[in-house]
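In the block that follows, a single chain appears as C-alpha cells, in the form predicted on its own.
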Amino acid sequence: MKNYYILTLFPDMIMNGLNTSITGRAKANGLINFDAVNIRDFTKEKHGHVDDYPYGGGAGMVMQPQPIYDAYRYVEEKSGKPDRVVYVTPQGKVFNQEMAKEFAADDNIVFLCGHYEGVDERILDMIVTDYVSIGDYVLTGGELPAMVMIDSISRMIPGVLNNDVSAQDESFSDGLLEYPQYTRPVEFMGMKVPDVLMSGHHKNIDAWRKEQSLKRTMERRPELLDNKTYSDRAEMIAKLMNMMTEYFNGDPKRIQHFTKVYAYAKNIGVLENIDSDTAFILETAAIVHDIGIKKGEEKYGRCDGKIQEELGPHEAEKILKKCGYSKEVIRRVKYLVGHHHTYSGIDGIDYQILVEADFIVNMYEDNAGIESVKSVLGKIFKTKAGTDMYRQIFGI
C-alpha cells in the first residue's frame, strides 16, 4: 500500500479534500493511505507557536525547524524512513506527468507544506529530497499543491481508477494532449458526434484519436511537441553514436573521426542557425558518413571516397532503421552519405556543413601542409561559421 504523510498546519483541509472522490475511494479500498500530521502538535513553545521572525529582518514570519523535525521523526518512527520528502514550494521543479509516474513507484512519501514566508532552511537541508512546485505562482500554503500531486500520483497506481486504461489515454501520458471525448446524445444543439466514433472500426477510431491528439497539442500546447521531438531525437542520436562505436569496434581512429565530424557539424549548424529538422539530419549524417569504409575494406581491400559513396548508403540505412529513423530522414541521410566526397552541386546547407566538418577533421588527421590548407579554404568553405572555425583551427 502507498502511504502519504502530509506535514501541515491545517490537517482538516487535507483530510477533507483527500477523503472524497477517487482518492477517498482508493483509501477505502486499501490501495492508498494518507495521514495529515499536525505540525503544531509537536511545538515546544508554550503558546503553541510554530513560527518566528526571520534573522536579518524582513516581512512576515518563518516556520521554525524544531516542530517540523519532530513531526518528521514521528512519521519515521511510525513507518520507517520515507522514500522521499517533498517540500512544496514555487522554487521547486514544476510537477508533471513523468514525475507522477516516478513518485508512484515509491511506497512512502512525505509532503511538507510550508506557510508564512517559508521554512527555516536548516530543516530543509536535513530532511527534504525533492523541491516541487505546481506552477509559477504563489499560494497561501502547500496544502493545495500537495493534494494536487497526491491525486495525480494515485491515479498511476493499479486499481485506483475503475479502468486502468484511462490513465494511459489521458493528456500528457504520451507527451500529447488527450483527444476530444463525446457521449450521448448523438446530436446536441446541431452539433453531431464524429461518424468515425460510431463506426465500430477500432483501427480507424485509434487513428482518428491520434490525429486529434496531435492537432490539439499543436493548437493549444505546441511547446510539448518541441520538447517531445527534442527528447526523442536526442535519444536517437545517442543510440546511433553507441551503435556506430560498436560497428567500428576496435578501430579507435574511425570512431574518433566520426565523433569529431559530428561535433564540428553540430557546432557549425548551431552558429548558422539551421532549423531543427535540418540539424537532426546533419548530425545523423555526420555520425554515419564514413560507414562505407568497413564494407569497402572487406569487399575491395580499400576504402577511398568513391567506395565509401558506393557502399555507405546501404549500410547507413540498415543501422538507421534499427534506431527508429523515419523514411524521410533515412532518404536524405543516404543521399548525404553517398555524396559527401562529391564537392560540386552541393544542394543544401546540411550537405555543405557536412563537407566542411569532414574537411576540418581530415586536414588535421592528414597533417596537410599550409598551402593545401589555404587552397581548401577557398574551394570548399562557404558558411561563415565553418570558415571562421577553419581559420582559427589552422591559424590562417
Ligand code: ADE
Contents of the next structure:
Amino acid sequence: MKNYYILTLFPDMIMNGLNTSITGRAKANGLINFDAVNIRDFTKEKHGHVDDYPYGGGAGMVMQPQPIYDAYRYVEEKSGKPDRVVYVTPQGKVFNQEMAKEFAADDNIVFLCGHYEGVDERILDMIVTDYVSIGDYVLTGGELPAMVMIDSISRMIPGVLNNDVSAQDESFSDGLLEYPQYTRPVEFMGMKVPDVLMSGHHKNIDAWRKEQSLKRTMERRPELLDNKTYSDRAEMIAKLMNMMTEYFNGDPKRIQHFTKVYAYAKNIGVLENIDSDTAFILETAAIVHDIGIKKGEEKYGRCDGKIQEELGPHEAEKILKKCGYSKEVIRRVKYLVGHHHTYSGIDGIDYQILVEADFIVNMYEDNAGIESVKSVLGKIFKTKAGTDMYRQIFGI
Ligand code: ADE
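Starting from the form predicted on its own above, please write out the structure of the form predicted together with the named molecule.
In what comes next, the whole complex appears, and the chain from above leads the way.
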C-alpha cells in the first residue's frame, strides 16, 4: 500500500479533491492511502499562529518551523521515515511523467505545502529531499500542485486504472503525444472516423497511430522530439559501447583505447559546439573506429592502419545495424572508419575531431618521443579544443 501524507493548512481542500473519482476509488480499494495533516494542529502558540514576520523585513508572512517539524514528526512516528519529503514550490524541478513513475515506486511520500510568502528555510534544510514545481507559474499555495502530483503518481500504480494498458499507451509514456481517438458514431456532422480504424487490420492501425503520434508531437510539442532523440541516442551509444566491449572481449588494451578516443572526441565536439547530429556520428565512429583490427589479425596476421580501413567499415555496419542505427548514420560512420588513418582530404568536423582524438590517445599509448609529439601538433591538429587538449596533455 502506498502512503501519501500532505502537510497543509487546508486539509479539507486536499481530502475533498483526492477522495473524488479515481484516487478516491483507489483509496477505498486499499491500493493507496492519503492523509492530509493539518499543520495548524501542531502549533504551540495560543492564538493558533503558524506564521510570523520575515527577519530582515519585506512583505508577507513566513511559515514557522516548529509546527511543520512537529507535523512531520507525527507522520514519521505513525508511518516510519518516508522515502521522500517533497516541498511543493515554484522553485523546484518541474514535475513530469518520468518523475511520476519514479515517485510511484516509493511507498511513503510526504508532501509539504507552503503558503504565504514562504517557509522558514531551516525546516526545509532539515526534512526536504525534493523541491518540485508543477510548472512555471505561481499559485496561491501548494495544495493544488500536491494533488496534481498525487493524482498522476497514483495512476501509475497497478490496479488504480481500470485498464492498465491505458497508462502505458498514452501521451508521454514513450516521449510522444497520444494519437487521436474516435468513438461512435462513424459520422458526426459530416466528419468521418478514419477508415483504417475500422479496418480491423491491427498492424495498419498501429502504424497509423504511431504516425499520428509523431505528427502531433512535431506540430504541438516539437521539443519533446528533441528530448526523445537525445535519450534514444544516449541509450544507443551505451549499447554500442557494451557490444564493442564484447567484440574485443579479453583485449583490455583495445577496449581502453576506444573508450578514451570516444571520451576525447565527445569532449572536443562539445567544446567546438558541433551540432547534435554530427556529435552522434562522431561519438559512434570513435567507438567503432578500430573495429577492423580483429578481422585484420585473423585474415592477414597483422593490423596496420590500411588494413583497418579496408576491413573496418563492413564490421562496423554489422554492429551498428544490430544497435538500430539509421542508414544515413551508418553510411557516414563507415566512411570515417574507412578513412581515419588518412589525413589528407578531411571533409568534415566529425572526421577532423576523430583523427585528433585518436592521435591524443595513440601518441601516449605508443610512447612517442617529444619531437614526434611536437611535429604531429602542426600537421594534424586544427580545432582549438583539440589543440589545447593535446598541448596540455603532453605539456608542449
Ligand atoms: N506553489 C505555488 N506555485 C507553485 C507551482 N507552480 N508549483 C508548485 N508549487 C507551487
